[in-house]
Structures are given as C-alpha cells and as structure tokens.
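Shown next as structure tokens: one chain only, the form predicted on its own.
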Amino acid sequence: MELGQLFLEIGGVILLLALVGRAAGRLGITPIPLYLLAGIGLGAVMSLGNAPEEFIHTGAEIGAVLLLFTLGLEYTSEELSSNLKANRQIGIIDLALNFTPGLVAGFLLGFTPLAAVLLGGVTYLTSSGIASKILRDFGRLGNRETPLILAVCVIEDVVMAAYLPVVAALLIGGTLFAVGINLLVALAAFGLAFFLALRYGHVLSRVMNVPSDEALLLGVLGLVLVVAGAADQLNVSAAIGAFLVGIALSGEVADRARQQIEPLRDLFAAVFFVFFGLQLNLAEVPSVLLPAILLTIVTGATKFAVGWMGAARAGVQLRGRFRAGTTLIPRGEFSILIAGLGLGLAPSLGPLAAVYVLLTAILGPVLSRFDAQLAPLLQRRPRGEAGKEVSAPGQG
C-alpha cells in the first residue's frame, strides 16, 4: 500500500474517533459504546487495507496495555496485596457464577466439551481495559468500590494463568506432563512479577526517575511493553503485566509517568475499542444474536451480583454497590482471544463471542453512567420510608 493511502485511511479513522468522542462528551457518557459502534460502521461501509488494519490491531493491543498500566499507577503494592487477600472469597463466587453459564450454554448449543469450556472462559472474564476506562471517564478511581473491582480483575487473570496453558495444551493434544509444565511456568511467571513489584518497586521507581521528561517517557513506555510482551509469551495477560509495572512505580515518578503516558493512552485506548467493532462481521450476527442476548442477560446479572456482594462486604453503600456491579459487566479483548482458540472446534464460537462482547461492552458503561437514577430502584425500603434515600448523591 502507498504511504499516502495508508495515512488517508488511518487519519480518517482517527478523525471519526474525534467526532465520536465529542458526541459522547455532549451526551455526558463514556465514549466506549460509541467507539464500538463506530468500529461496526467502519467495517460495514469500507474495507481497510492490510497495513491500516494491522496498525489498528497493534494499536488496540497497546491501548489495553496502557489502560492497565495507568490504572496500576493509582495504587500501591501494599493496597493491591491487602485487597486481593480480602476478596479471595468473592473471586471464587465470581468463577462459579460466571464460568458456569458459558459452559452450560456451550453444551446446549451442541458444542464439544472443550469448546464449551472455552465459552465458559468467554463469559467469565471482565474486560479490565473497559473497566479501567469506565473508572477513569467517570472520575471513580478514588471511590470505595474501586479496589474491589481491581481485585476481581486481577484474580480473574490469576485464574487465566492456569486456564490458558491447560486449554492450549488440550487443543494441541499435549500430554499431561506438558500441561503441567505450561501451568507451572505461567503461575511462576505471575508470582515472580507480583513479588518483584511488591518487594523492589521502590528500587525501580528510583531508577526510572530521571530529570528529562523525554527520557522518562521512553524508559517507562519501553519497560511497560517489554514486561507486557514477556508476560504474554509466558501465557500471563500482557495487560496484567503492565498493571504490575504501574503498581511497582510510586511517588514522584508515578505522577510524572502518568502525565507523560496519558495522551498516548487516550489515543490507543480509542483504537482498542474501535478494533472490537471492526472484528464483527454483520452477516454472521443473525444466527448468533439470540444466544448472545440470553448470555448477556444471564451473565450480566451474575457479574452484577459479584460486584454488588463484594462491595456490600466492604461496607460500600447503595450507589457504590451498583457501580461495582455494572463496571464488571463488560467482557472484552481476552474473551475474543479465548473464542479464537476454538474456531476449529465450533465455527460459531467466534461470532457468538463477538456479539456477546459487544452487547456487554455497551450495557455495562451505559448502566454505570446512570447509577444515580437506577441504583435507588434496587433499594429495599421499609414501609413508611418509601421516600427515604439510603445515601446522599455522591456517597457510596
């Protein structure tokens, strides 16, 4: 492809994103649903060349990584460790409530047992990229329910560190020994990264804190991508690898890194959501629409229940519980990846996962935006106190 054509197509996509972002600002909502719909529209009316599509795909992966890195900058390693310990029980409930519907649906749809297990993985995982975007767009990083949301996302990725090597080995017909080795490598890699972030994060912060903003930007971005790439090679989520780098950095260097990275994060995060929409082939939608809608309803409710129960245990009030539940509803990039592993087993798994991810990625942010209006509908009101609010606006 000629350079001019490449620039025209990529520039056109970015200009469209700018218009979509402005529209979302006027409506007072997160731009995530509009970015997704813009991707669907682009895929329906035009065919990008191989080079622009490859750029958008790579940009989408970088966007997910930078979203989680900047989210990690908001928290210390001590906060993360204590939150994970406090929410282990919620993690078990999350696995039971959200893996099971996909597994059962797979059998009902006539999938093979392994394909059904893959669909269980699709419905289990919250999109940490979309969740972090919701928290940032709505200014909720400091809310009481946010540590619970982060803990659930990290616990899910720990489960994935065990799940993916096992599934990958089964797909290629690996022996029990090979499965065990893959599993040990993935868990050891995650454990080592987590230990280093907890124990030596202050050393890393001193090393990275150079006077030059340019050198800081290049050093931090390079480190994040290297760690994310290494994590992915070891079957650990690349985004969670980047999250742990953010956790490790603290103090002045974390503040400076945030300022330097945020513009890049915003650009690539927008590309990340558009790429989801571009992946959806509209011709395949009708055959999978009904099961996708049913799965969205069931697993939207189960994921909401996880967030609600977890926030309630932490003493969060009504609106905070509602925000926790709705922020956990979206599924995303990892669900698409898991579905892609099983296309040879069940060709409809890919389109089903794409429509399902799109529906949850729209539902979660929209419900979360209107927490003030919707949360009171779930309030238990004693007789004679129908008009009494549990919490004042802004609390929870």
The other form holds:
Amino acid sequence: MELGQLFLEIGGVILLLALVGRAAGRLGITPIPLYLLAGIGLGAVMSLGNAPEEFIHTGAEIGAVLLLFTLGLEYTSEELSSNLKANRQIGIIDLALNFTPGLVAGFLLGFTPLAAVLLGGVTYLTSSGIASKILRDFGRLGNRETPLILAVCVIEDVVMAAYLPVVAALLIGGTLFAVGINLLVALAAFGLAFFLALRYGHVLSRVMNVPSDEALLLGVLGLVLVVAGAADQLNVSAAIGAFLVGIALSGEVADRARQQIEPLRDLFAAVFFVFFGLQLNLAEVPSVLLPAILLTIVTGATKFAVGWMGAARAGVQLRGRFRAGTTLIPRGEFSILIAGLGLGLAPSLGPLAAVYVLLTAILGPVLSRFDAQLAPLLQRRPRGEAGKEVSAPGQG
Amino acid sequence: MVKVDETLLPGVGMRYDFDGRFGKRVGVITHRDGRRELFVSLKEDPDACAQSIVLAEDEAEVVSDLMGGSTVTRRMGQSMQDIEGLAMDWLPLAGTTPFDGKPLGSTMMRTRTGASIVAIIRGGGAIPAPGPEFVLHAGDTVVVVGTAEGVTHAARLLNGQPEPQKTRAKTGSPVAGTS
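Starting from the form predicted on its own shown above, please give the structure in the form predicted together with the partner chain.
The next block holds the full complex; its first chain is the one shown before.
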C-alpha cells in the first residue's frame, strides 16, 4: 500500500477520535465508551486495508501495555502492601460477588470454561479510570467514602495482575501437562518480578532518573517494551510485565515518567479501544443485548453492594454509601482488555463485553450524580434492622 | 488541640481532615504532584464535600500565610537557630489591620513589644529601614526583628488583636531581660 493512503486512513481515524473526545468533554463523560462506539461505527461503514489494520493492531497492543504501565506507576509499593492488608476482607467479598456472575453467565451462554473465566474477569473489574474521573470531576476526593472506592480499585488491579498471567497461560493451551508447566512458569515469573519490584524498585528508579527529559522518555519506554516483550515470551502476558515496571518505578522518576508517558498512553489507548470496536461483528450485537442488560443489572447490584458495605464499615452515612456503590459500577478499559484476549474463543464475548461496558460506564456515573435524590429511597424501604441502623446517626 | 485524621488516598495523595467546631469537616488533600486541595464538608451530609478548592504549591503557601500563625512559628524556628534569642519574621498586614493608612510610628512597636520593624515589603520590592512617618497599607509585609516573644506580640499587634498582658508579663519579662 502507498504511504500516502496509509497516512490518510490512520489520520482519518485519529481525527475521528479527536472529535469523539471533544464530544465526551462537552458531555462531561469519559471518552472510553465513545471510542468503542466509534470503532464499531467505523467497522460498519468502511474496512481499512491490511496495512492500516496492521498498524492499528500494533498500536492497540502498545496501548494495552502503556495502560498497565501507567496504572502501575500510580501506586507505590508501600501503598499496595498497606492497602492489601487493610482492606483484604472487602476485596474478597468484591471478588466473590462480581467474578461469579460473569462466570455463571458464561456457562449459561454455553461458553467454554476458559471463556467463562474471561467473562468473570470482565464483570469483576471496576474501571479505575472512570471511577477516579468521577471522583475528580464531581470534587469528591475529600469525601469520606473516597478512600474505600480507591482501595477497592487498587485491590482489583493487584488481583488482575495475578489473573492475567494465569489466563495467558491457559490461553496457550495444549496438553494438561503443558498448561500446568506454562502456568507454573507464568506464576513464578510474576512472583519473582513482583518481589524484585517491591524490593529493589528504588535502585531501578535511581538508575532510570536521568536529568534529560528526552533520555528519560526513551529509557522508560524502551524498558517497558523490553520487559513487556520478555514477559510475553515467557507467556506471562506483556501487559503484566509493563505493570510490574510501573510498580518498580517510584518517587521523582515515576512523577516525571507519568507526565511524559501519559500523552502517548492516551493516543495508543484510544487506538486500542477503536481497534476493539473495529473487530466486533455487528451481527452479533442483537443476540447479546439481553444477556448484556441482565449482566449489567446483576453486577451493577453486586458492585453497589460492595461499595455500600465497605462505606458502611468505614462509618459513612447513607448518601456516601450510595455514592460509593454507584461509583464502582462502571467497567471499562480492563474489561475490554480481558475480553480482547478471548475473541477467538467465543465470538459473542467481544460484542457482549462491549455492550456491557457501554451500559455500566453510563449507568454508574449517572446514578452517582443523583445521590441526594436516590439515596433516601433506599432508606425508607428496609424497615428492619438496616433501617434503624441507617436512621440512627441522622438523629444523633 | 485539634485532632487531625490522616488517610492515604492511593494514586492521589494524602488526606488530612478534622471535624470542625462549628459542625463541618475541614480538610486538605496533598496531591502527589504538589497541588493542595482545600475542602469543607456539607452540613447535611458530612461525608461529602460542599466545596473544594485546588491550589498550586505556592498559592497554598500564600493561603496558609493569610490564615496566620504558621509563619510565626515556622520562620521563628528557623531563625532561632542562627542567633540564639533573636527572631525575625515577615508579617503580612491583613485587610483587618487597624494600621491601614496610618504612619509606622503610630504602632509604637518598639515600646509595646520590644521588636523593631526593619523593613516593609510592598509590591514585590523591599523598603529597608522605614522611618516613623512611613505610611502602612493593608497588603504590606512587615519585617520584624526581636525576641521570639516580641515577634509574636508584634504579629498580634499588627493584626489588631488585644494582648493577653497579665499572663504574658510573667513569662515574658525574664526572657526579655536575659537576652
């Protein structure tokens, strides 16, 4: 293909994303669901040639790697370990309540066990990107329920860091023995890397922290891709390698790297969502609509319950509990990432995940905004113990 | 003493807050990138923020100076190390000062507190050694040198707060005498 045509097509796609991003900003929502829609729309009206398809595919993979890397950068290793200790209980409840519906739905839909496990991951992971955007945009960082929301997101991210290598090993398949070996190698590599990152992260941070911005950007990007590539070769999943590099970097170098990598991540992550949308088979959408709606209702309620319980334990009152519950409902970038792994396993997994992410990403923020109107409705209904417990602090 | 709660916000920073005496929760979030977010809770929903203000690092410093107190203690600690018994401070004149538009002599600073005004900072420039006829304005910053006690008194005087003289006189005079 000619270079000119390649540029034209890729440029066209990116320009479309810019428009979509502006529309999202105008509406005050995150662009992620809109990028998905754009991809779906693009796939319906035109088909890109082989070369742009290839380029976008590579870009999408880089996007996934950078998403995980910047996620790892967000947390310091102390934050991770202290958080895991303090919120273990709610983390386990969260996993049990939100992984199960996806898993069960997968079996009911006749997926293979592995595809069902993937769907469990899709319904489990709250979008920390959307949740933190809600918190920032609505000025809720100082709210009392906010630490709980963030803590749940952190735990989920750590769980996913262990989940992805397992799934990656299972995906390669083969004999039971081969899968077992793959799994062992993956978990050992993950454990070793996690240990090294927590233990010797500061050494790496010091070595990487060069004064020149340019050298820093190239150094960090290079390291991320090399580690991601190595992880992929070991069948640990490239994204997890990147996540661990992010965890290992801390302090000044993490702050600088975050600033420099973020624009790149935004670009490639957008490409990632579009690519996912492009791959979807539109003919599948009507058949997944009903399961997606049911899953949204069920897992919306279970996520809500997790947020509600966690906030109640932290001594937060009715409206705060409601906000905690609704803020956790949206699923997003990582649900798509997980679904992307299994596109070959179950043809309807992709469309199902896309519709599901769209629904939850809209439902959560909208509900969350109306805490003053909706939360009191929940107060009147239970007249039993829960009602008393709720009304007591109000009188005092 | 107000009891301040400290909460880690993973990925964001640190939150410090306390339940205010008049029914609202007040707090500051220190973001990782140096921004400071000041917030107060809603009265009918103490878990939620009624208002939050995001400040850059230098702006947060200005606000804390305007709120008073911190400058005196913080800066005094530093200068006390340089010369034993000598304190120096930059005291901003708030809008409520009784000396807005009055000459410097009318403060009777040296007589009342033992501290001396050595300079005025106005509009980014310093006016060293101003005379007693020099006219003060709200918004000036007054540079004061004296004993630690004297500087604390000067801060009160300039912002129009009456002195708790009886208690001060006992502890204050021996310190002033020895230094």
